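Shown here is one chain on its own, the form predicted on its own, set out as structure tokens.
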Amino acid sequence: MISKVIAEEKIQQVRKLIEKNDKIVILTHLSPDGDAIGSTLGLFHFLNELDKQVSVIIPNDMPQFLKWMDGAKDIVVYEKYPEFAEELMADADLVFCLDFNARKRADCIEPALVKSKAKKVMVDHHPYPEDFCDVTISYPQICSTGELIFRLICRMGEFELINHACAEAIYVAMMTDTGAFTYNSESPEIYTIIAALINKGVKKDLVYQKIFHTNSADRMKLMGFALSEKLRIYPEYQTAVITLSKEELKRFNHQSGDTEGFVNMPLSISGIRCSVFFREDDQKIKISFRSKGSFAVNRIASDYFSGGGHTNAAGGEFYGTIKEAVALFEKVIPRYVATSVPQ
């Protein structure tokens, strides 16, 4: 038995919207991760069981290690098929916005999202959601959007419609957004949900292998390079930084998702409470933040890097060079160390 986290009013609103509408589109954020893809595919398989006409649209391609999932081949990548994606958005009666709390996080899909006259539902676990949906289901205390999808389905009384593909997708979402249940995963109810998913046929060990143990040789070499050549320690701030330029990424034949998890690795170093990864993109620097305990990296992300997220996991961006981005970080990090409580 799990607690009723989602307000009953919102459950009924979503139920009615699903019952009344047949053409449904599911969206997620730019550079979709395991929770984004897992939660969207979980909802996708559930809605298919209800005989709805469902499409999933993502702004850009997903990491290679997620493409084995059932339904992944049916996902429409906006960057590859913009006209088709916009047609789907224009025809939609109902749009689900999963794992993002602000329209800008949909990136290239944002104009079509704003233009759409469809009813919109947000399901997300990031703090400070924008008010752009008809129904907003936002609970930052929940470990993943995938967990919220599970709770939503169950609260609508449709647990029996969770098939193996749906259960597996939800499990991927929960597992990846907790680092294989190594952070943000203290709630006993998470493991009650995992048990229910295993009873649906999820092979958790096999899923772990597919997600974390399917590295290419190039990715392993890039990881080694990042740790041996690009890792910088700031012991006075209990902080580690990794930077990778476009040229360095190209040298190792970088593919989408290859740097996933790099930001977590320095946290295994004794005494390190904050880890930051700066990656050069086409027009900006993408920044990932991770931390331990009370070290609130979401504050750094929102205050200086146009981002946000959770206390211990956040993201941001910077328009300029990596050198400039790191210099700004070095300038502001002392004040955040001073306000965090040592472990």
Ligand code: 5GP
Second form
Amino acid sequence: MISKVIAEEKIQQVRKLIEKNDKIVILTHLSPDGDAIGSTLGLFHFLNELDKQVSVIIPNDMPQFLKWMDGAKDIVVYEKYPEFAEELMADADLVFCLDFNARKRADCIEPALVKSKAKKVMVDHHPYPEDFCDVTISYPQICSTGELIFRLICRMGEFELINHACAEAIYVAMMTDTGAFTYNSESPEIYTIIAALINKGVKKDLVYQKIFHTNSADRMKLMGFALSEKLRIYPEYQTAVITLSKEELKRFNHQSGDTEGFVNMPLSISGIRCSVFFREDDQKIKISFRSKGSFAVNRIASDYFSGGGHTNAAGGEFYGTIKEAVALFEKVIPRYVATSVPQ
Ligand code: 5GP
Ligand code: MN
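For comparison with the form predicted on its own, produce the structure of the form predicted together with the named molecule.
Every chain and every other molecule in the complex is listed next, the one we just looked at coming first.
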């Protein structure tokens, strides 16, 4: 048995909304990651078992390493098919918002989301959810939105309806949001859930390979370059920074998703508690933050880089040059080091 994390009242509200409504749209955040895609596909397969008319819409495309997933081909990418996505949004009578806590994170879908008259349900684990849904299921202590989807389905009494595709999607979500169970993964209930998913037929070693063993030679070389040429250590702040410019990315034939996970690498250096990765995109600098323990990188992201996220994994953006973005970071980092307790 796993403990009852989600409030009973919310479970009943969601159950009624699903019973009453047939045209359902599931949304997730910009640049969807494994938890975003895993949780949406998990819910998608469950709702299909209930014979609902269900669609998944994502703002922009998912990384290549998730495209093998069952149902991934049915996902509507708003950027590619804006009119079709708008039609689905206009028709929907129930919208699920998964793995994001603020309308802004839906990016190009935000206007349609705000305009929509559909009932809305948020299922998410980022702190400080915005109040824009009829039901808000937000539990930051839970490792992934995928785990919350599992808990929601089970608490509605529908464990039997979790088919192989649904179980696999939930597993992908849980595995990717914990770095293959290497952080945010101390809760024993995670493993009770995984055992249930394996019993549903999930081949966990195979899933790991499909997600993590998909490097191109170019990506490996870019990684080597980033570590040997572009890594800067700030010992006084227990911090590491990597930057990659557009020109450098081009040199290694950069494909979308290639730099995924780069930010995690410096955290394996002894004594490093904070790692930041600055990537030059077309219009802006995308910044990823990772940390250990009480070093709250979501505060730096929201205070200075128009972003947010979790205590130990956050993101943001900067309009200007990489040099300016790093200069701002260097200026403010001492304040955050001073407020975090070393571990
Ligand atoms: P990543 O570095 O993988 O892009 O993001 C890490 C975490 O930070 C994710 O859980 C994501 O939800 C959050 N995050 C990333 N970018 C942003 C952003 O621009 N705004 C907010 N609020 N959160 C972000
Ligand atoms: Mn997540």
